[in-house]
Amino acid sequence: MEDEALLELRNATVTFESRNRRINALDNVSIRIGREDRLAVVGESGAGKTTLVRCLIGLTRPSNGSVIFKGRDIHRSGRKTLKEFRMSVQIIFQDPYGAMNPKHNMLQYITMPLKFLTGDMTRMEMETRAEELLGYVGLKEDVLWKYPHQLSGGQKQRVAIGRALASDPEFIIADEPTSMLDASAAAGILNLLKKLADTRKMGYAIVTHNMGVAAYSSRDIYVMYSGKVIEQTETAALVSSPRHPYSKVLLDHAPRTLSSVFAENSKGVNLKGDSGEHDPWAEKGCRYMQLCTRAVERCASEFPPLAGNESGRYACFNPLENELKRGQ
């Protein structure tokens, strides 16, 4: 990540209250993005990555900690830092029907950020805008004048990634985009957001519950369970040699050739067991060692911190780096 900062979470703790207990769905989490990071942020259901989302948008405001935007924090800054702040990072949501109003066409659906964050268009030229957007993501015009039950997933989520462009953004969060997409849809969805990276010198984050999602279109990963990051390096040296046992599991599950990556119907990995026993939002130790077949006597009382350096952090007292070199 040699790019300056655009966008941080520094030691960001989110706590809900369920069910008379108080919870981290997010605890003590630092991010920090480039302008040209092509990051993924991975981990199965519960493991905060919503929470991370809706932190790193705007929408949930950290219990504790900070979401820095150039330097500034913007739940402490004034109208114009927050205008640039939504100008500069979009997101792209998980379900594009359901962020879609059916009495709406494309046409709506595409101008109607340039309205609340321009508002200095004609309707001629926002009708010309959202053509060139279209052309960007490789739709006809004839798309514009169509509703959303008239169009596939794909092409919905296509117009939706279109209106993520409309403001310019320097990043883009896609929020599972691949998740409800068939084979070829998805495949298309993830060439076509590595693309745009290229051509118009923008990042991108996603956030995916599918190792081999992640490992396809990132070149940063951060690996999330139970609302803390687990392990953070370069997408390759974790495909190559994971050091927390939790990202091994991943791999493990994670479909081992190209095709297979997009199968439909592709889940999350189920590590909850039968048993009911393991709680994944334990208050001390590590939140994975009932899972865990490497857990050492500390797991049970402290959560390990993010060790190692730049090129990679992980947070495990008894990482596979020393399984590895006994193997050597």
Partner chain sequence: MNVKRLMVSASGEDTFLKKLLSNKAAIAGLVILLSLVVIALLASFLSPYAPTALVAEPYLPPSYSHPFGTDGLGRDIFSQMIHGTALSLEIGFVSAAGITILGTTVGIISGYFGSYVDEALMRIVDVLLVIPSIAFMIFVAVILGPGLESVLIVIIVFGWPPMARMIRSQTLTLREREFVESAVVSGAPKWYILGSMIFPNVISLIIANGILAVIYGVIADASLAFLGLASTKNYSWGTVLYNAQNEGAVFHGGIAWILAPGIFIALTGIAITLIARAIDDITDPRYSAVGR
Given for the second form:
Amino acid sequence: MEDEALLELRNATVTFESRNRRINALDNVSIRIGREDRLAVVGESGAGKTTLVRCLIGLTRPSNGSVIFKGRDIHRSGRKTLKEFRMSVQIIFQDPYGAMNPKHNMLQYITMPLKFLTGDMTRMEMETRAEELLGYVGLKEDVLWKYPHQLSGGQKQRVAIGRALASDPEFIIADEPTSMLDASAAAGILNLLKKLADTRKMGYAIVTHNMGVAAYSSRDIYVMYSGKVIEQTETAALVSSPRHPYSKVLLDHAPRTLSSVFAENSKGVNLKGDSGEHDPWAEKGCRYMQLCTRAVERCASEFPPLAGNESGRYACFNPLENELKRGQ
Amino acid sequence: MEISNLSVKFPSLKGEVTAVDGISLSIDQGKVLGLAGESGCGKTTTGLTLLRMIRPPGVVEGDIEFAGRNLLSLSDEELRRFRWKEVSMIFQGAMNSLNPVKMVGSQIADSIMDHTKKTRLEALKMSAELIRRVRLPPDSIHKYPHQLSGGQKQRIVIAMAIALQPKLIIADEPTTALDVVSQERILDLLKDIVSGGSSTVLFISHDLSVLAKMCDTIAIMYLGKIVEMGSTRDVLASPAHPYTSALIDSNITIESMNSTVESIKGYPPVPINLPTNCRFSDRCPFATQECFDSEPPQVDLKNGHVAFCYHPRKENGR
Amino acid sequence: MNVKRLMVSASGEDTFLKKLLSNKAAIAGLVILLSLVVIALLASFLSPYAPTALVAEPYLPPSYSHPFGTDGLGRDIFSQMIHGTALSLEIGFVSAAGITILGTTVGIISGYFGSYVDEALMRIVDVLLVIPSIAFMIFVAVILGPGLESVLIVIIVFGWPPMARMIRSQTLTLREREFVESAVVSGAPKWYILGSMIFPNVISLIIANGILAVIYGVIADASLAFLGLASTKNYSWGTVLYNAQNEGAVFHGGIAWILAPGIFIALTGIAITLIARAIDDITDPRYSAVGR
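Output the form predicted together with the partner chain next; the form predicted alone has already been displayed.
Let's see the whole complex now, leading with the same chain.
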């Protein structure tokens, strides 16, 4: 664990102005990514996931804090570092359709990194390489001549992975790579990412709202709420014993097998009012407090720090019990 | 509600695109029918056809019998009265179609007044009642869409959809755009609303676990055709068609953590000038020559559970 | 779900010219436009009289020898129209080119780079939009004297700001799109993003505005003639129209006199619109698929 991190977010804060108030879409978040990590970042919309991704990939510069790639701050280093960074850390966007220029075919799309990052390739070499990349992602080469509207969402997302692989990256960040896809196509994409990570010694981070997707694809997990990381641990530990009440809620709402759905159906409907009446950007105190069933007095006045040890951290004054320890 | 032999085709330069290909369905009064399948299989087109929303050059053939009338022969004026009053729709992005400069209460009231002779006061009273029914706090009536969360907005849309107590509600991926937590709550709400049994519901989704929760019966669609149909429990717990089993197996859940979820190999072909054979044959692990040659027969299993397949899985293996 | 997606493209291999020539609208437009160009080039052969020659009675109605009749001095309007074609097309196309180049460049740069570049360029646009153009035209006329150059300068200077605004707002929305960002993370430099990501996606807007600019140019020429800023020595469709109004065509029953320039201007507009629509359709990969 003590080796140099590939990519690191240090105390990053991103502030947006909105309706006369300042909102920290990302609030003092630190994330350390090692070379072959398989991470998941989980949270609902508004949790700051997309802002986090944009920071990690260098598209948004944090208002405070820094993005460190192999020991160098990407916003304070020269062109050369940035180029090296773009080659080693790539991204897959949520909407494969939106990530493609409607007027470009797949060859033009997939070879962009070859043109600008790896450089010095002839047209023929690029075409050969593009065919090879399509092979990695399980597509036939006739796809090269297709335009975005001629492919299904799953196929486009595969081409998008192909583009990300073009520069032989060490790490891929995937922003909700499956949320626009059918279940079957989603499983295909996640399996592909896992396979690529195995064969290419590559790491990835999957950002998702779906706890099932996170559990299926990651070894370590970050749970975010309202711009903050509220729990960080090994995925297996979180699934079996979440410590933060919000992590538990997310787990409880994760997709489950059909048989458990049928089992639940027989229990009948349990109606609750909708949440969302609270202000997730409260100035002080725990932001989750208003929805929390375990809130204590202290939660209203100060924000619980992200504390713990190597194996897991959580930001809660009244955490759930550690089921793992109790079982032992 | 009785759909028979419904086809929807769109012309294109390369030939006719058959979005829906001769499907027959029936939904009993007060029941919920789920329509499942990958995107592009014709689920949404089917829903739109029921609202008569397919415009030329699209061509609709077949019969839709609803409450004793043939929907496809309604005049424009009859159609206008028919929509919302007798059939309403809740679709995926509906929450973003609310008017941003109007309070949600008066938006509900407007849609009531458009279709009935109610006065504004009556309509507003009704909207207050509807807001209570979708379990929003009473003061929501005075809020603007931007003051509500996605889930709350979708509740408003549901309120509008049930306002005139339509006989048929078409719900097309009503929760897909929502966060996981509100998604489940909206489903609970919908389930509660339809459990009264006054409305028949066509529930369209690609998410089998959502359908498992919501539906009495379920139809699985592939490339414009229904491949399997029956009570939700029969179809999902003991699927007969290989496509249905593949769909079920590809579902990623929290329980699939330490196993491998198999996706269906290949991609659905473009539905242009398709041959008459089993549509799923080129992706099916059990396909034999006859599957490639001719259309599979209807196989009747127990309790009205049917599959269109040469090799349906019976109780004890295939 | 997305039916359009399912309609696969016919073939991507045809060349642009081949596609253009297989498009009926494009052919119709090209035929009209080429005819106008031929008329302009062969004006002296095609016109029965010199445009300034006094050849008949004033205010004659249309007849076989004078298809559009004669003007207040007895000159043949048909010949004036033929001779005016060259100048009108020249003014129309040169001013459209100027407006399009300026408007597009400023619009894209302003929209893409944003911040103070945008701020500065947009203030210039605002200023040009609020200056009363008539007053400015008279000012230019005084400084440069009437003539073709002054006409073109005035048309271009006042013509580009609305276009720049439109292109800018389109660029602003494109800049935020994920495909632009996926080019950024692919290491694409700014020139590539501008030229290959932004530009192809605003081209239909550019063409649409370019067409309007041609017609704007032809019409603006007519109004400038009215102010005495255009040179009346040479005929354009605008000056014919101006003369018609000035010499009381309506009063003397010269409907054809007024209609003639109108028809020529409309024909030009139709021709360019047809070609532009065809180009738009051809460059959109989605369209080549769908038989509308």
